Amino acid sequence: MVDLHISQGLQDRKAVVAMSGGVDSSTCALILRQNGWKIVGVSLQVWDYSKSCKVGALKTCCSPRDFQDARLVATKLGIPFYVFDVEDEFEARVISKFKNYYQNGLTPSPCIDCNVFVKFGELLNKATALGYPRVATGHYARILSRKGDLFLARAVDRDKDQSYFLYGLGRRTLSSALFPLGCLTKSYVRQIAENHGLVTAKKKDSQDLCFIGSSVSDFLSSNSTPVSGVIRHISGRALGIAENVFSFTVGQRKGLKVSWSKPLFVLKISPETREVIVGEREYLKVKTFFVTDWVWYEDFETTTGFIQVRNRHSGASCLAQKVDSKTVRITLLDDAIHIITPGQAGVLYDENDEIILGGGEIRQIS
C-alpha cells in the first residue's frame, strides 16, 4: 500500500482548492503552493443565510465572513480567488433531500451529499472547464493505491478523520481528488498556518451544518410544514404530543419532553401513523441491518471489517455479506449497543479499520 503524495509523478500539477475560510483549507492551499502546484482558490456560495433561523448567531463555515478570510489567504499566497454561486445545485442535491428524508422518517447525511455532488461534483466540473483537472480540499483523509486501484483511507490523525464523509466519491472521483492534510495532525496544521502568518491559523473549527441557523427542528419548521403527532412508548402507551414528528431522529434522547421512570430514546419514526416510538436504551440494540445504494471500492461476497454508522461512531466489528449489486447485509459481531439510524451512512472499513471497502445508506433494520 503506497500513500499518494501530492508531489509524486503528476505531470499536470494544477488544482482548484476549495477554500471554506478555515485553517484546514487555507493550509491545504499553502502546502500545494509550496510544492509547486498551480492553484486557484474557490469558495462556494451554497446558501442564502437570510433563510437561516438565527442569522446573527451563525457558527458555520461558508458564510460571507469566511469568504473574506479565504480571500485574505489567497492574496497572501498570491493565487487567484473566486466565489462560485452553487445555490441551485445545493438546494437540489442537499436541501431538498434533507427535508424529504426527515418527512419520511429518515435522518440524512447532508455533509456527505455536499461532498459528493457539490464539492466534488459541481466544483470538479467547473475546475475541469477552467483547465484544472483536480480538486483539493482540507479534509483529513488519505488516498492509497493497492494493486493499481485507488482506495480511500482514514487520516493519520484519527481524531480528525473525515473519510466517513467522503466514501461516496468512488474511485473515478478519487483520481481527481487531493487531500494534502491526510498525513498530518491537526495541531501540526495549525502550527504550519501560524508559522506562515495565515489569518485563519487560530480560527475555531466549524461544528454545525452550514445551512442550519439554530437547530434542525427550527430549520424544518421554517422550511417545511410541521406535522404534529404522538410520542408513544413501545408498550403502546401514549406519552405526549410531538409538535413535528419529522424533526426527530432514531437514537435521540434529548428534547422528547415526556415523563417516564427511565431515560427514553427514539426507536422509530412512523410517517404513516404520525408516531414517534420511544423506549429504553436496551431496545436500541441491533444485530443486523441492510445498507443500500452501495458504493464499491472492493468487490466481495462475504468479508469482515468495521462498520461506522455515524460521524462520531468508533466503529463496530461486523460481517458484511453482498445481497446484490446495490445492497449489503451487515451483522454486528459484538454485543454492544450501537445506535443504527435509517438514512445515515454505513461505511465499511477493512479488518485494520483503515481502508474503506464500500458504503451506502442504512435502511432496513432487523
Second form
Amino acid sequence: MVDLHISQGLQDRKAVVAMSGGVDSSTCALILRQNGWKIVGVSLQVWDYSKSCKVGALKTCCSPRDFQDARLVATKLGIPFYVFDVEDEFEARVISKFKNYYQNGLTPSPCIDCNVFVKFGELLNKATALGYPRVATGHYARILSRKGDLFLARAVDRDKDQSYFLYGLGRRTLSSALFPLGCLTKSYVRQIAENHGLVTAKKKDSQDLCFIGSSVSDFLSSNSTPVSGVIRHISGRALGIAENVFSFTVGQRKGLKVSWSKPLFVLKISPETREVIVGEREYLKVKTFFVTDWVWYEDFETTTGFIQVRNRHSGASCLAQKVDSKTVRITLLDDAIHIITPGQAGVLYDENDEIILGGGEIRQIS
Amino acid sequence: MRKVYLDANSNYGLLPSVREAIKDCPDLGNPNSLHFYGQTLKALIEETRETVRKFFRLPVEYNIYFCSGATEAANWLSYSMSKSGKKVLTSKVEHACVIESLRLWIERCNLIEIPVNYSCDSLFEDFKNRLPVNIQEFGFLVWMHSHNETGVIFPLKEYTDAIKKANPSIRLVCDAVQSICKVENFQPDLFDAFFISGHKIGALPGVGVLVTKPDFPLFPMIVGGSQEKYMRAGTESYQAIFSLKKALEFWQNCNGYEVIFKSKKEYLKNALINRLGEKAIFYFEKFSTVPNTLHVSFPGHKSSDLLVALDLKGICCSAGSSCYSGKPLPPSLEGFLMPPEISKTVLRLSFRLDISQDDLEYAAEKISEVVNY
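Switching from the form predicted alone: structure of the form predicted together with the partner chain?
Every chain and every other molecule in the complex is listed next, the one we just looked at coming first.
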C-alpha cells in the first residue's frame, strides 16, 4: 500500500479546497499551497441559516461567520475564494432525505450524504468544469493505493478519524479527492495553523450538524409536521406520550420522559402504529443485521473485519457475507452490546481495522 | 494574470484626475468649525454644491444635499414620502435600496409596485397599460432613470407627460445613479427629486447627492447637528465630497463620452456575437440602454458558475447588483417578468470610459472560452 497523501496527481496539481472556515480546511489549503498546488478556496452555502438559527447563536460550521474566516485565510494564502450557493442541491439530496428517514423510523447520516452528493458531487462537478479536477477537504482520512486501486483508510490520528463519513465516495471518486490531513494529528494541524498565523488556528471544532440550530427534534418540528404517538414498553405497556414519534432514534436513552425502574432505550420506531418501542439495555443486543446500498471497495463472498456502525463507534469484530451486489449480511462475533440504528451507516474495515472494504446503510436487524 | 474590469456599474473606480486631486484635499479641521481649517473645508463643500448645480444646470432655488450615498438618499426620500401619507407608485425593478426602503417606510396599502415586461415592444405602452385606475389618488411616482442590471433607460419624459395628464399634482422621484455621466441628455427638471452616487462616476465611495425642488416635502431622517441646513446631521465626508467635485468636473469637460461608450459597447457586443452567435442573447438591447452596460444571457450556463470561471480567467464582471452579496442573483429581474431559466443565465458587463479595444477583445475571447468549454 502506498499512502498517496497529497502526491496524487502530481502532474496536474490543481484543486478546489472546500473551506468551512475551520482550522482543518484552512490548514488543508495551507499545506496544498505550500506544496505547489494551484488551489481555489470555496465555501458552500448549503442552508439558509435564518431558517434554523438566531443571528449570533451559530455554533456550526458553514455559517456566515465561518465564511468570513475562510475568506480571511484565503486572502492570507493569496488564493481566489468564492461562496457557492448549493442550497438547492443540499435541500434535494440531504435535507429531504433527512426528513424522510425520520418519518420512516430511520436515523439518517446527513454528513455522509453531504460528502457524497454535495462536496464530492456538486462541488466536484463545478470544480471540474472550472478546470480543477480535484476537491480537497480537511477530513481526517487517508487515500491508499494498492496495485493501482484506491482505498480509503483511517487517519493516523484515530481520535479524529473521519473515514467513516467518506465511505460513500467509492473508488472512482477517490481519484478526485485529496485529504492532506490524513497523516497528521489534530494537535499538529493546530500547531501548523498557529505557526502560520491563520485566524482559525484556535477555533473550536464544530460538533453539530451544520443545518441544525438547536436540536434535531426542534428542527424536525419546525420543518415537518410532528406526529404524536405512544411510548410503549416492549412488554406492551404504554408508558407515555411521544410528542413527535419521528424525532426519536434507535438506541436513544435521554429525553424519553418516562418513568421506569431501569434505564430504558429506544428499540424501534413504528411509523405505521405511531409507537416508540422502548426496553432495557439487554434488548439492544444484536447478533445479525443487513447493510444495503453497499459501496464496494473490495469484492468478497465472505470476509472478517470490523464493522463501525456510527460515529465514534470503536468497531466490532464481525463476519461479512455478500448477499447480493447491493447487500451484505453482518454477523457480530463478540458478545458486547452494540447499538445498531437502522438508517445509519455500517462501514466495514479490514482485519487491521484500518482500510475500508465497503459500506452501506443499516436496515434489517435480527 | 491579465485582468479586465467589466464591473464599472458596481463601482466605477477612481478617475485618475480624482485620484491625483484628492492628495491635496485638506485634512485638518471640521467643516463646521469656525477657524481657518473649518472654513477651508466648508468652502470646499459649498464649491462642490455649486459644481453639482452647474453640472445639472439647476435653478438656484433647488436644494442640493450631500449624504453618504444612494442608499441613504433612497431611504431619506422614502421616509419623507411616508410623512405625507400619500400613495406611492413604483416599479418592481427598482434597486433594492429604493424598493426595500419604500416597503419599510410606506404603509403597505399606500404602495403599489408594477412590473415591467421584458418582452414588450414598447416600454411606454407597457407602463400605460399597468397604471392603476385610481392614479389621480397617488402622491408620488418613484421610477429609476436607468436600470442598474440591464441598463434599460426608461422613457421617463413620456411616462411623466402621461401621468401628469391624469394627475397634475403627482411628484416624480428618480434614482438617477446609473445614468449620470453615461447618458448626456438627463433632464433634471423632469423630477421633483433625484439622487446620484459618487462611486458610480469615479469619485470616492461614501458620498451621494440628493436634489429636490424647493417645494418637495423632505424631512430630516438623521438628526443631531446643523449640517446641510439641519436636514442631514453628521460631519460631512469632505474628502469624498471633494472627490465628487473633481469627478463632475472631469465629466463636464469630457466631450462626447456617450458616443465613446456606445462605440465600445457595440464593439464588445459584436465581438461576442462573432464568437458565440446565438449562444449569446441580448434581451434588453431592443430598448434604449445605458451605453456602458451590456446585459447578456448565455442559455444553459448558470450565472454563478460563469462568474467564477471568468474571474479565474481574469474577467471581473457581475450578474447583477452587487448589493446582494448573500445570494448570487438579485431579485429585480423577476420584476421584469423574466423566467428564472433565463434570469439565472445572465451577465452584466459594464465598463469604464478608458477601457481599451484590446481589453474588450480579450474579454470576449475569455467569455467565449468559458461558454464553449
